[in-house]
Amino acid sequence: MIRATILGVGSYVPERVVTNDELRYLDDQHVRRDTVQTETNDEWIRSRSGIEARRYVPNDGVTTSSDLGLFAARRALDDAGVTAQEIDCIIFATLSPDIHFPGNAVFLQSKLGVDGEAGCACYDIRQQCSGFVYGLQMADTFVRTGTYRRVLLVGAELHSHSLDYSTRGRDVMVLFGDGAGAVVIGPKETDDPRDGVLYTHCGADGSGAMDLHLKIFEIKRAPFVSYDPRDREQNLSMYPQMNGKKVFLNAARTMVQSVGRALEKTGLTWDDIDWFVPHQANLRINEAVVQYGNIPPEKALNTIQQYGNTTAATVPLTIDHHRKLGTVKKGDVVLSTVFGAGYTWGSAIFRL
């Protein structure tokens, strides 16, 4: 039988490391100032999120999220031994596209040099922190049904240009970083039910949509920017807003349930799983999921300490980070669960 399998993995993070200590001095162009811009500190950030640092692109207005995706995509293609010309479908997950439309997948296609009249199919998905698992479910179905043979799935985010660098915005601002992750997915003929992508499941609950949102393109407002963006009394809707406590509780509960469902539906146990890779939103959430989900803590992999929350990129970025360290190896079985704005969530089990 034909199963979808992960042929290659790649990731990319910008060179600039922004520590918690530096973050408090950054202005809205993330330039370091001599005076404190945000009332926060390393202890405050670590105690609430576990984050120690994050990566930012240069503040020159040149780098885009599709550029980050390109770097990760090239590494995934090299890892898979696949050329860009062999890709017949691109799925790009992001909440921080280069422009409002068209989506990033077509920009990535051009940057890979595979555009033109014979260009491959391009999909953009906007499931925020759940984007990778949603995209993996799509790719798995496409490959197993023979719709596409080589799918490039990319999650890439550029948050640093759209955060509120002030005490008002610190609850959200301290969490996010820039980065990208990618995988190449293709068919494999096998009768082994534990090979390739074993399981995916996605869900959503729109009643929580406004607990984490950005209203800049709200259809009720025209023109969309009908205020002075430099006036702090008017510009709140420029920036992401979050009901942190509600998001935390729903994320922890839903991710625990999602993990349990994955194991129940597949009949697997933690003896069959090598690694647990949760979405990297908050280390405290992941610790709660491990505790209440009865997950062996030694199997849980995190990178939020180094990279912050890179939303759609966190799962492949975390896998590739630990693969480079020699922790994760080819053939390992990964259970991943994600939760994001919407609310959206999902889980997947796959062999690398």
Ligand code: UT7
The other form holds:
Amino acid sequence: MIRATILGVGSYVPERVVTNDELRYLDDQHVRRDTVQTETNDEWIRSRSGIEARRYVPNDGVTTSSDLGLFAARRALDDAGVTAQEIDCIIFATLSPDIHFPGNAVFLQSKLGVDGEAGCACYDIRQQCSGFVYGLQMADTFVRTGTYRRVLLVGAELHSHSLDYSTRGRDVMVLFGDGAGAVVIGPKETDDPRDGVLYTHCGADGSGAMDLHLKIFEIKRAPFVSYDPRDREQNLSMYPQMNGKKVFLNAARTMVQSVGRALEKTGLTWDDIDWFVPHQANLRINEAVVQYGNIPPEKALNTIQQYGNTTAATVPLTIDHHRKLGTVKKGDVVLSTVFGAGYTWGSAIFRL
Ligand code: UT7
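Mind pulling up the form predicted in complex with ligand UT7 next to the form predicted on its own we just looked at?
What follows is the whole complex; the chain from before opens it.
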């Protein structure tokens, strides 16, 4: 039977490392000032979230999230031994697209040099921190049904330009970083039920939609963008807003349930799974999921310490990071569970 399999993985993070100490000196252009701009500190950020540093793109007016996606995509294509010309579907997951429309997948297609009359299908999906698992479910279905043969799935985020670098925005600002991850998915003829993508499940609960949101605009209003750049401090529509405690509790509870469901539906146990790769929103969430989900702690992989929360990029970025360290190897089985704004969530089990 035909199963969808992961042919290659790649990731990219920008060079600039912003430590917790430096973060509090940054102004809204990410320039380090002599005086503290945000009342926060390393101890608070580490103890509440596990984060030690994050990566930022240069504030050059040029770099976009589709660029980050491009760098990760090239690495995934190399890893897969697949050319961009062979890709017949791009799925781009991001909450920080280059512009409002069109979505990032078509920009990525052009940057890969495979645009034109015979250009492949391009999908953009949102789903925030759950984007990778949602995209994997789509890619798995497309490949198994023969709709597409080579799917490029990218999660990329440029958060650093849309954060509130003041004490008012500190609860959200300290959590997020820039980065990208990508996988190439293709068909494999196999009778092994434990090969390729074994399982995906996605869910959502719209009643939590406003617990974590970024408006930018409200189309019901005219003008739908109301933004006075001279009064940036006051304009809440321009910055993500979060009910942190509520999101935290829902994330931990839902991720535990999602892991349990994945094991129950597949009949697998932790003996069959090499690694647990949760979304990287908060190390305390992931530690709670490991504890209450009865997950062997030595199988849980995190990168939030180095990269912060890169939303749709966290899962492939974490896998690639640990692959470069030699922890994760080709053929390993991964259970990944995500939760994010929406609320949205999902789990996937796949062999690398
Ligand atoms: O990726 C999508 C999903 N996102 C998440 O899952 C994130 C979920 N939420 C969280 O990770 C946590 O709720 C946070 C890390 C955002 C906050 O941690 P918390 O333990 O829930 O802290 P809190 O919001 O209850 O704030 C405690 C105190 C407050 O001060 P008072 O009112 O007790 O005096 C905050 O004002 O910490 C203060 N605080 C900060 N202090 C220093 C909030 N942010 C900061 C900060 N630095 N950055």
